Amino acid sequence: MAENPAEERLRLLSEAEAFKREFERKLTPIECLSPRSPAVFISVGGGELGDLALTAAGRLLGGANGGVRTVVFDRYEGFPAQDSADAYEIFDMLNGDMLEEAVKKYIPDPDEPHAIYLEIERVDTFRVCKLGIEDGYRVASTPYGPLICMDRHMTKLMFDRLNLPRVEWAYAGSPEEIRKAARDFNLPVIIKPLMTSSGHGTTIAHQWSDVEEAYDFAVKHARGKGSEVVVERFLPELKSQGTEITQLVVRHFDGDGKIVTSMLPPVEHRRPGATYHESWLPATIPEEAVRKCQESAGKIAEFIGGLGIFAVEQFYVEGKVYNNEVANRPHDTGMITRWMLNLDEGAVQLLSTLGLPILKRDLELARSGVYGVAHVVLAPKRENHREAPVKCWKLWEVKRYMEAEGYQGDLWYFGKPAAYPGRRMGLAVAFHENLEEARRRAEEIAHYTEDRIFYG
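Output structure of the single chain, in the form predicted in complex with a further copy of the same chain:
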């Protein structure tokens, strides 16, 4: 892609659009679920988002004897979704040969009912795309979908092609190109690797002297090798007067066997840095903003096509909605759906990608009259970047605290066997009719919990 990266990516977008039609024509709903020949659902990546999808197979459909066999891959022993799946493999999913072999082990015949869900970006996405294009594997949403969404440059070119409002941005291949772009945007600017997930490698450069370091940081944390970054204009009004939205949208079959696009309620969230921090339902943005968020998200989902969830990250500032990024999968911010919707985003991903039914009502709020706020529980930041095993954690102390404070909420402890500094270990949830109070409580439970997990 070195010579003309934009042109190369535009070509890939056209290719994706052309292939989508062919791909969708071959997709069919699963009318019969059979224990004798269960459909196979593979989650490539088995963190908490994979876990949500896999447990849904058991809790809704009765698992393999209900006609859906679940398989999960991840790179280390003891990952959260490992014990939720019917089968698992442990290997480096960036290794395309191993990935292809593992997929073909569990789905020898791609004509049999199945779905492949890329739960993370640290995967050989090109190989997975190839498996979809050449061998007919049902990669969600489409074989090209994860490829488009993991590449920030390609995502932004897609926004332009669809005439979607977005933040100003530029492609840069060196600190010099960043400085050129930043001169047009004014400082500060946001510098991101072309490919990462969950905000890794992102820096806000406030001064000219930050740019070099930000570039190196982005390139170092990029998912693939390469020298490319994306520079975005910083919206100063966002923190003071705006808010951030994740608009979840799902492509699924309707009762007539047609693939349709349905909206989940927009999730609102805040983050002090670049990674997921807290999110809630319902969102507080006005009706008109919801309409704009959903209109953009719908266009993106329909452009990429196929089946499954898209999570569109958006900014809402002063009546305007800016599209910023897209994840071709359930999203960290969407984990609050577990407490607030009739179906959580994991269940929605499982059902939709397999060609099983989703009803409009499944996507509606289950709790009324309260805000549900989820806040991350993180492992402590430490100087060295080494992993520390979890020694123990003290649920009792957390619950005593919640009882004493009169907080209504929940705690989801992921069960990760070890933590690098700042790793997400769980989610604290609080319910309250007042949003600010619910946020405060969720944060307090989260921080209290962080001090009750012991490492070493």
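If the one shown is the form predicted in complex with a further copy of the same chain, what is the structure of the form predicted on its own?
Shown below: the chain alone.
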């Protein structure tokens, strides 16, 4: 970044807006899938969100024999999507040279049908952007999309450029600058890394003595490089009088071969801390709030352009909607779509980015009369805070427990080979016509499952 970070980011936003028009003119739908020359879908990152997209190629399209070859990159052996893909590579994705070499290995000709999906934030986004701009690779949503959405400073500047309502925020490069922002906003404040995912590195500073520790924690746990953070005004009324929404929106080809912007139903979620904990469909917010959420999400998607899903995190408090963050990809809160929509968010990402058609009914609720709640299954906290390998887990006992309790639901075990304290190991799901009962049941299934995973 240049000496003035805001000016450099504003320049990139202007470039992105101009580039979008040129980029979209070159996008064409895939009219014929061929096993002799399959389209290539690369997921840069192979966690559960990568796995959800990659498995859709086999579930919906027949995989490589149906004309779509899947490839995934990640940094450690045994990552969740490793067995789902037709090919995989293991390396540090912050290494731009290795990343470019791997992309060109599987897509030697960028004129052939393909899409590159950045599932993880721990990646050299500038190098990927360069591959799209200079070499013509189809980076989803556009080559600039990951740059904008993985950089919280640039995301906030985009909100201001589009005149979207958002929480007050400030940029900080040191504990002193955080203290200045805290004096302006009043304590507590939320301190976040510029680049992260799933809330990693985020802290709420309740008192002045927390500020320096929160800054160090944010920098240490950032998914990218640098010492910059974002400071946000804390909304104390959010938990007591509001709720959180993830508005998923997708840019895709419709049945007539035209790029359109479509809304998925808003996902509602809550978290006791900074990281994802539970989410559900359908959301309980009023129709006017849904309209406001979708209006903002649509403006964001159409500003960045291209093809693929955007996940817009929003706060709804006393009739007001505040835009908070944007992911240029499927979102962890949206994993409940696997059970509640006709097409889950991974399938929507795969189809849209490759240039395959998506219809209105694909994005509609698949279940009526019930709430579907997803609750995280977490690895236990340990005194030594060390990572431990998974020894075994007892699916039989979990299913027997659900049956004995009369719970309608499901369990998605991610298959991570080892766990640090608090790592997300799976997702427990429950269905019920009463939301609070569905939440209670999903939480019970999750906690029961946590005791049936053994480490060491």
